[in-house]
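Taking the form predicted alone, here's one chain by itself in structure tokens.
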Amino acid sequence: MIDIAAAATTRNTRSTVDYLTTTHEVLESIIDQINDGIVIASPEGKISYYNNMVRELFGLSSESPVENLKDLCGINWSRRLARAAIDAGGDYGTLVASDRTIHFEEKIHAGDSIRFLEFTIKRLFSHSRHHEVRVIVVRDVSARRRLEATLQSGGACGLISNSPEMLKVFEKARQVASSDASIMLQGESGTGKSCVARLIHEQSSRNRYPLIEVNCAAVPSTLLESEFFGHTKGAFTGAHDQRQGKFQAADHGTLLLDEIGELPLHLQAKILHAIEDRRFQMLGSNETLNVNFRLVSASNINLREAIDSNLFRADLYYRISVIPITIPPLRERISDVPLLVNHFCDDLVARGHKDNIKITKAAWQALLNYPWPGNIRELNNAVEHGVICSDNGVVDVDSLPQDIQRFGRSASVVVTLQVPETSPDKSAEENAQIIQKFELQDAMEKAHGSKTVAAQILGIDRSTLWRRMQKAGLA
């Protein structure tokens, strides 16, 4: 006889298997339509599933193996996860052991192109928590990064530094950000005063509100009053509509008055009154408006000297400079040049340039010898000039702007190495060691003690420099 119950069970089992198989296939089809890459891997890095987008994002051919995470463009996952944990304010062990989501971004070579990929990693467990997998979502943010790099290319970043003087500036900026005291930023043009002002705003409690920037030197003197205080309709010829001024726009936020030393004397008294009382009247109006903003001023001229020359009001100066911060010029922190050059090269890659930029030893020497009167802004322009005029991605002295080339040809600025006399009594190897030791000492002296800069001068990497210094007894 046929076991009806057993047959029914068999049919139900087959139906369940067919249903699960169909569901799995449908889910795979759905995941393959997603524009993000999806990877499922074990904690050890063995990949159990990935969708079709993964090969496209990483530029992998159909023959390329995708069995382990290390197959994805050779990313060092342990190191990258550790860095992501530190950036998130924790440590690698704690973060990986938790259920928190990990985020990081990586620049990769996908075939012949450069891509910026955003990674989101999450731990998932079975109901019993005996089995664990890592789900990795990969998103291509290259277009966004290139757009950001293009929009921000006009502003040189002065917040990349390993100089003790600049690190003190950053620390003081963060320290005073929590207060509402007026801050005066002084420094030469192009040193990064606007960047420091943005740092102060971002670190303050007003960061939810706007940072309003006014370049006092860029606004015609006849329009300055309207620019600051706004105007009503018909206040003057051409005032067809009511317009809000910068003081009102900065309400609850931060107002940056850049190049404040360029303000005409007749307007300084009115500015002082508005800053002291935090209230003013629009042009053409009798209504008094109250505002609450944090004032940050910046100047590339010495305002104390301007006071002595009767070009700047002393009472305004003391009102705006409760906390003065001086930003050193680039020539006084030459060890920052390699850091900034590499940053600007990365920025150019993000804007679409090829990632094969190489700078020769002679070009590095020219960049490190140059005094940079235009500071970081000039360095940014010089790097872009060098990359555009490079020969197959190699930036040599001839690729750099003419001002740097002319300066480099001046014998008075080149510090020559005084090599000690070798002795015929010593072997060739001993004489070579003597010369190398003095080359190392000379490079470290030119680099003001920075091993990074010394390595750039010698055309070697830091690890090679360290080994040579140890061998020469200098480390």
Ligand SMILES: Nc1ncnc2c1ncn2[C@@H]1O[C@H](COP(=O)(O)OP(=O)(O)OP(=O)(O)O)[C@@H](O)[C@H]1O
Second form
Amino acid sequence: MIDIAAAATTRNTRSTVDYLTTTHEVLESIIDQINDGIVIASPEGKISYYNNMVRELFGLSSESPVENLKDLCGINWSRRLARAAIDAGGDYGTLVASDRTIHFEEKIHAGDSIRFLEFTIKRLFSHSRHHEVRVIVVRDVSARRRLEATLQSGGACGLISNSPEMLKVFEKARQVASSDASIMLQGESGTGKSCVARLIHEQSSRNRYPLIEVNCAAVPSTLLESEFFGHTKGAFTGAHDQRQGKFQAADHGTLLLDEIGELPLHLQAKILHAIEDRRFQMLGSNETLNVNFRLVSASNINLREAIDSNLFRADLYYRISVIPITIPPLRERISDVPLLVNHFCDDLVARGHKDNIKITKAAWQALLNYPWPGNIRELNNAVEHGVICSDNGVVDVDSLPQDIQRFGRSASVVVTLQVPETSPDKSAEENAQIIQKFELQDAMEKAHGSKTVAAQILGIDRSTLWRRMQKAGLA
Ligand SMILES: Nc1ncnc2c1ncn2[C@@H]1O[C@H](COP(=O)(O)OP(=O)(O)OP(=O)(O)O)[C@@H](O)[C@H]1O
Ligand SMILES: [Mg+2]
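Having seen the form predicted alone, can you show the form predicted together with the named molecule?
What follows is the whole complex; the chain from before opens it.
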């Protein structure tokens, strides 16, 4: 418990004591309601306060003692803090003595299950009482980590990403999958809208039934109505047989209306009613059919602008956009480029291309500098082009599609790149250090200064990159 009452008595007034005691009780009951664990401990690790959530997060029974930080699942705090210090770019001593907030994550065994807990530690210091405490906030991020793990291993629908914006998209997709709300996916062409629609379907309870896709731009407008609702034999010239429509095919499953912005105005009212009532009639029939599907729509044009231009009905827009999800373009999540390039190379190898594909610095520069108007689809094609046109498995800038090549030769890039100054007069170790420094500078340059991306380019983790940069005098 926090020793607030003791602090109050130093002021020696009864009313202050009452006031502080009441405040203390109110605060404590609020802190007990929140979903994060909160621990207050001395620098030596002695716990003076923890809320209810702590026992739950660490899977501790009501009898287990919670007196010292080491009672919390045997986490080696000093080792963990030292690692956090390296990750944050400092040393252990400076970090623990500073007022900087420390973050780290730990995988723990809580009872029978494994949990991923995120720790945020802040040092608080009372100058008047010369008293120092650490406030530790513990959050359960297991669901997020599991989702990331699935996605990073390319499992769920082949989607991979390590950008925070995309991981938020995946997380939202997971959250909303279990509901029946209509979802609107907006994003430029090739950003992965169809893939996210598949992810939503796969994670929903409708996944035993089909996901039916209609690309509203690909079907001639005269045929769209029969594509949606189906037709009876003889309903119109050329209708030789009865044919089921996509609405009916999607019964119990998910209906994906892709490029819905291309839906002709004259059909929009009819579609709105069919979606609202989940009822429709086949062309040429008076019988009303009931269907039960989850609607996901996708568009690469801005539908609000289409509404302003009277090309899209506002009532339909609101009906289909109960949960809007926007997928960011690739140029806004450039850290995905190395990950996706590796993924597409692996894919090509799995499809029979030669193993051990290498990508030159200039080609990496082109891939990282190009703005990718066609997004991931274009990147996929560029990688395939690069590998097919590679010279003995080495993808150089000339192996890439023409539009992309000039992004690997821009003046600024050529000027900033140095050649490592190794020399036969230097020892092998010195030369190795020079080359390593060059590689680090080069990776940082390609990654536009992002350590996460640079680490991916070099195939090492971020803390190794940091250590090497420090050793090379680059940090
Ligand atoms: N995060 C990702 N990881 C791996 N591959 C991806 C990812 N996102 C998209 N892709 C791939 O990129 C291509 C384009 O994706 P998708 O068809 O889902 O884009 P889209 O936004 O629906 O495009 P359009 O607007 O043209 O319909 C597909 O081959 C898909 O597999
Ligand atoms: Mg699509």
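Remember, it's a predicted structure, so these values are computed and weren't measured experimentally. Residue numbers count along the first chain shown, from 1. We call the rigid core the largest set of C-alpha positions that still match within 1.5 Å between the two forms.
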| query | finding |
| --- | --- |
| Is_shifted residue 370 between these two forms (CA, 2 Å cut-off, rigid core) | no |
